[in-house]
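The chain below stands alone and is given as structure tokens, in the form predicted on its own.
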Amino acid sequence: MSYRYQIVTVFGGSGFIGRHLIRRLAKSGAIVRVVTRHPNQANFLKTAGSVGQIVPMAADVTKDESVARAIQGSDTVINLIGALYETGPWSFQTVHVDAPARIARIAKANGVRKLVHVSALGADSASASAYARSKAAGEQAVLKEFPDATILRPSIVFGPEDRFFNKFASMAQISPVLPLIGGGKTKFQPVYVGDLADAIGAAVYLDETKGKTYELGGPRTYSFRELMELMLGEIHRKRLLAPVPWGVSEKLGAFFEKIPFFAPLLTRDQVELLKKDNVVAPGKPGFKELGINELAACEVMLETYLARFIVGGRTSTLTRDVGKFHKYPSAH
């Protein structure tokens, strides 16, 4: 896979699947342009390419001439745009649907040859999330501008900077307690971020991409209780998983959102979400369309870096591992 001399624009190129992904672009050979607000915050992706590769790039998603700009020259445009929450200004159509539609709509007119646009497992126009009716919104958009788009669905997306499982490694560390929202029963099927990388790049590669649209799911399925004790388990803590009723979840939902300057735990957005499985649909194209037949378990990643929230850090423990080991007959 090559992308040598070519020129790949990334919007949101410097957030959490973005680093991944730049990476993975930078060693086939392109010249990588990392669109996002802040420029500054993305020097430290200059470090993955040669000397002038990679180039961050200032542009503003709300403007015509900003994202001109940013396209100006591309071969191929990958948006990873998106927000969890609304806050201030970005609101879920600002971010999933109006700038999508700007990005795809430019790309379309400076002829750029590939569109990929990352959006998430569970869109539904006629989903009781704003969240998810605004990606299938955007969706919608990205297709009317720029038909022969390839649409990639992930579920939750996890890594060293993922906001899952960093999150509930974090609350293990001061409270006794994880609220299990709904009961802990939702299923979710997570995705490596390095496989979603690989993933995008074959999307871009691959011509009978083109106008497609893919579910990325995990090899396992799991419920969400299930993804809470696979963490207590890899950070050795203890906690109790108390389930939360649907109704008493909403009010936690509702009294987050009012607490200023912080991002909230929890919206009542994120558990009309949870209310339904985030799996991929039988039949539907996927990771071995794109040629991706191993994919990383959470099983096999997880210690890779959730360590720092083990008390004493992983040497602490391995005194007790080894001891695991004793039952099988040595080597010499």
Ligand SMILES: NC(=O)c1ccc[n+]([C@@H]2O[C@H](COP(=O)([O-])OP(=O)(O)OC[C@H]3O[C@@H](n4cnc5c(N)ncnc54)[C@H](OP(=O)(O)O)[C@@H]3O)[C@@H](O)[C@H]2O)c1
Given for the second form:
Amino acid sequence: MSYRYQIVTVFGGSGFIGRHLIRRLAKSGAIVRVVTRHPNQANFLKTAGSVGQIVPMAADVTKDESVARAIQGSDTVINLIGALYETGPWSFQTVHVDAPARIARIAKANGVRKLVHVSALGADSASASAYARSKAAGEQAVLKEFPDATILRPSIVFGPEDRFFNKFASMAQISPVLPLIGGGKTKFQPVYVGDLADAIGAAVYLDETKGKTYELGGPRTYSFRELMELMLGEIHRKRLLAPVPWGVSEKLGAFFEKIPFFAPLLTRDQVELLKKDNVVAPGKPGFKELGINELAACEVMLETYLARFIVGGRTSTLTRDVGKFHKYPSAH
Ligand SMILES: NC(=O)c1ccc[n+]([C@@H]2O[C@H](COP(=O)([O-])OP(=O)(O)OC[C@H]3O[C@@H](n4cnc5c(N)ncnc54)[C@H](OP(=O)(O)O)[C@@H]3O)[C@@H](O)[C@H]2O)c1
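I would like to compare: after the form predicted on its own, may I see the structure of the form predicted in complex with this ligand?
Everything in the complex follows now, all chains and molecules, and the chain you saw is the first one.
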């Protein structure tokens, strides 16, 4: 697909999903504005395109004029802004509801042809989790301002810079025990970041995606425990997987939230989120309806980026038996 000379503005484009998407958009010939609070930290993306093709841009998403400057002249706007926990003035309401609503309103006023809003699987106005409720409110706010917007709800996203497998693999470097929050039974349908970038590209390109919501899950469903076993197998480590009951998990969340200056390892809201399975609802439009049929499974992709956690590297014989012992059965 080609977006030659189209201007595509990506809010939150320097984050984990954004950087993969920007590379794809650049290959398709688009001129890409990467909107961020710290444009100097997005400079590394410039090399993904030709000179002047990728333009990091500062914007304050709480201010109309700043958002309007970023959007002016754009054919397409993609919103990837999101946060897993609240910090200082950045409440879920500000980041997941007010900012997307402002982007949608200003995009509409500027004649933007396509708006793609990336939400999250589990977005639910009745959820016990403030994150999930704010994601649902954000979707509604976007559709109110821009009824033709396309909404994408991915399950947990994995890839080289993910904050799921990398976080637990780092933890396994120093800890003999890994916690299984709520017993580790919660189900996930992990999506490879490259497949999600393709889905966002298709949502931009296909006219029939206007006004629709897509639920995006990967090719397999795993429990939290199975994901930990798979990760340990990939990094050739044997660790005790300790089920932590919900009540204790909530107390752990409350403890980690209080540690200042560091990103919390767990919050009470994340514990609430983990109480519900994160899988695609049957019958909902998804990858297939976006024309994407081949999806990357964890078993194939994890070894491409978790090898750095193997003692002695990928070819090491040092811990290989441990890896075999732990490898998730469906990987064979
Ligand atoms: N990763 C997953 O597993 C996953 C799963 C489901 C849904 N999602 C959703 O997908 C979207 C992208 O996720 P991601 O994993 O790429 O997240 P990410 O790496 O944390 O990037 C999110 C981006 O949001 C921006 N942002 C955060 N707080 C902001 C604020 N207060 N004001 C302005 N910008 C702010 C950041 O921009 P700056 O450059 O300004 O810091 C950052 O680039 C999010 O909406 C997320 O909820 C992700």
